[in-house]
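Given next, in structure tokens, is a single chain: the form predicted on its own.
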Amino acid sequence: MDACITGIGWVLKDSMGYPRSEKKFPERGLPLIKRKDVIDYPYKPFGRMDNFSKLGFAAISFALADAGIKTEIKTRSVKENISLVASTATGCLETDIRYRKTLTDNVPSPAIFAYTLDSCFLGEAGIYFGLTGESFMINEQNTAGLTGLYFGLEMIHSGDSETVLCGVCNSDIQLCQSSASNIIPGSLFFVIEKESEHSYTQLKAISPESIYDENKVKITDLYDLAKRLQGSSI
């Protein structure tokens, strides 16, 4: 299976962005978000969105726009087959949780409540871009990615989908897991297409276990795949 990375977005402790926009700043913990850091019409579910979901929604933005897909209103009008997969260690525990104590002091929180589902951002960020493909979230126990990598380069062999985002998002929240050492807070994002004139690398995928780029480098973790495609301090 083949394909090829176009884009490329990212938020974590010390910058978020994209190679050719990046915004860099102390690393004191994940950033607080706001709309104007991501996309730059009025679109209300965002304030409203947990900071799990607004993670993932601003790694797509970033992504799209690196690949130069969607970045205009006009063009955000027509809806595209264009699939979304993201893997997570993390989920929405946050939001998780701060929904259990609306409902221990007996005021349940419909906006919470809201968020509560790990695959919510997935669904804004189809509304939002007009993306109509399909959609999924992958529960592992690191941040390697290479699950959501492989399904996205399968929807793009069998023709289900032209163009798919994958990556992974995960929040600062601490687990009690002996894999949690592994987890990098933020999110990543790939846009990947069947074909393209620009991209950073072409991918062959045999399984999850044995992707490689064009230099027939074998692929064991997405942020190390960042790293080297566009050099920064991903």
Second form
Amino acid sequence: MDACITGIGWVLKDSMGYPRSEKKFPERGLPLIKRKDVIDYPYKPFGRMDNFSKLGFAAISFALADAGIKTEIKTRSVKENISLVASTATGCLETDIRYRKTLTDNVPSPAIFAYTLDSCFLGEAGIYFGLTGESFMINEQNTAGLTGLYFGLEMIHSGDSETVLCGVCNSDIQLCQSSASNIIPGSLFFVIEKESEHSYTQLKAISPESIYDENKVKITDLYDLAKRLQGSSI
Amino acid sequence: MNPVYITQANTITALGSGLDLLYLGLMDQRSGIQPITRFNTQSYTSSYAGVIESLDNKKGSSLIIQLADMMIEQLGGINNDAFLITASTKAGIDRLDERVGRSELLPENLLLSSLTEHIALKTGLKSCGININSACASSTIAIAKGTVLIEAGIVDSVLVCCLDTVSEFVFSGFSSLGAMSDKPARPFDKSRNGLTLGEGAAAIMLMNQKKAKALGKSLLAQITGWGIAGDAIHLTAPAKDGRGLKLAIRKACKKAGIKTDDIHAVNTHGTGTVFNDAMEIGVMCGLFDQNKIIANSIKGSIGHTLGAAGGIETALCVKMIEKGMMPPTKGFRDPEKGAESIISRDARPLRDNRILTTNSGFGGINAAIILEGV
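Show the form predicted together with its partner chain, please, the one above being the form predicted on its own.
Full complex below, order starting with the chain above.
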């Protein structure tokens, strides 16, 4: 199954943005994401989102902009064939802890509780950008994000979606196990489509473990892929 | 494309351990919902939940691990080459209680993936597996994606394990949102005023025909269609016009090669909240043949089991197809407008051997699966 990458967006500790941007982003990533860096119009729910959701939402917004997909809420039309798949190890554990503290204080906060699902930012992105395709999170200890990429490629191959945003999102949380050292705090999303004149590369998937770029180089990790396609910015 | 079959379906719910106990309990209109004693509910809007009595939060291990171990025991021997997909929204979140006020690093068992890892290890599966998390549609999507992997020929079998428990964390959150009923939930009833939480687990084994034949497994039902779609309207409330659910159902019907009028039985999400049930009634009145459609909800009996709901309900649909009967909807007395002929207090025969089961969740996600008898 084939598809091409048409957009890349990221938020990392030392940078955020997208390759085709003319906008200069300040050199700050987690956790200081401002609405004005991400979307042009005032949008109240952005301020209500937890840090994990802002992370994911911002990278999705950048990736869509990079792919040239019009996303302004005031002009958008429903794009029902755009789907969202993201992988995470940490999920919204940081928000869980914040909510648990409100419970300890005997004032459980509904505003925080609403963001104690890992998939909330996919819903927020769906609402803001008018995306009514599939959306789900994958929790796995392997932080490469390839299972999500495979499912995204399959959605395009089967015709279930015209466009899919695939990515990874992890908060900057300190865990005590050794595998946590592989977790990169931040978010990275790719826009993949069946075909486009403005493609970064063509992907070919045989299985989740066997996904190749157009140079037949095996993809081992989404961050490595982004670095290869985009150079040192990421 | 490889057709995908269910060869095993197990459940643990507040109505007991085993799919037969769930089905018979529902047929007898029994309820597993009771006053909760696991934590103090005095400051919450409800004191009820569909709990599994043998789960004990003083045992030292998290409730989800206790539940997973019960489910694994019920599963018996399984082929170790199955790919593992778990579906849980909050897994071992009850363990967070112990961490409050402590500053040391957080343990790995708070991550959702640790549940998947535990099940893989305990069942002896070669696959490390993944967890799919999409609010209350998690299980339904997990089954759909397991189906995709088999259809595409990536694997021959997928074990889908769906689990969530009643923790004070989740209970207090739903209470703070004003989403819970002060009494056991009454899906599709005019006087419904919220949901009741529940806990439970389901294990669904998916296989292609060749694998099932090689292992001597019976084909219990075929998954002929599935669909997933978003409302893109609101984070915690469903779209009033049910646009996402309609789209998910239409996608499922397209995959199954049928028209929406060919659906005659629906296992609904049916949470008992004012908005969810009104939305679902609207969708059923708008999409299906009103002279033929029947539907049910099981959440008045076992509560809303969140990420496990779709798995438990898919397992129940397998049993409904086997028995040719749809159980009554517990708590349904005075029909909401539009639900009069669709929902019932009585068990009813199925018109054919096809059932649609749907779930919707936070983030405006909707998922649908169509099952057919073999």
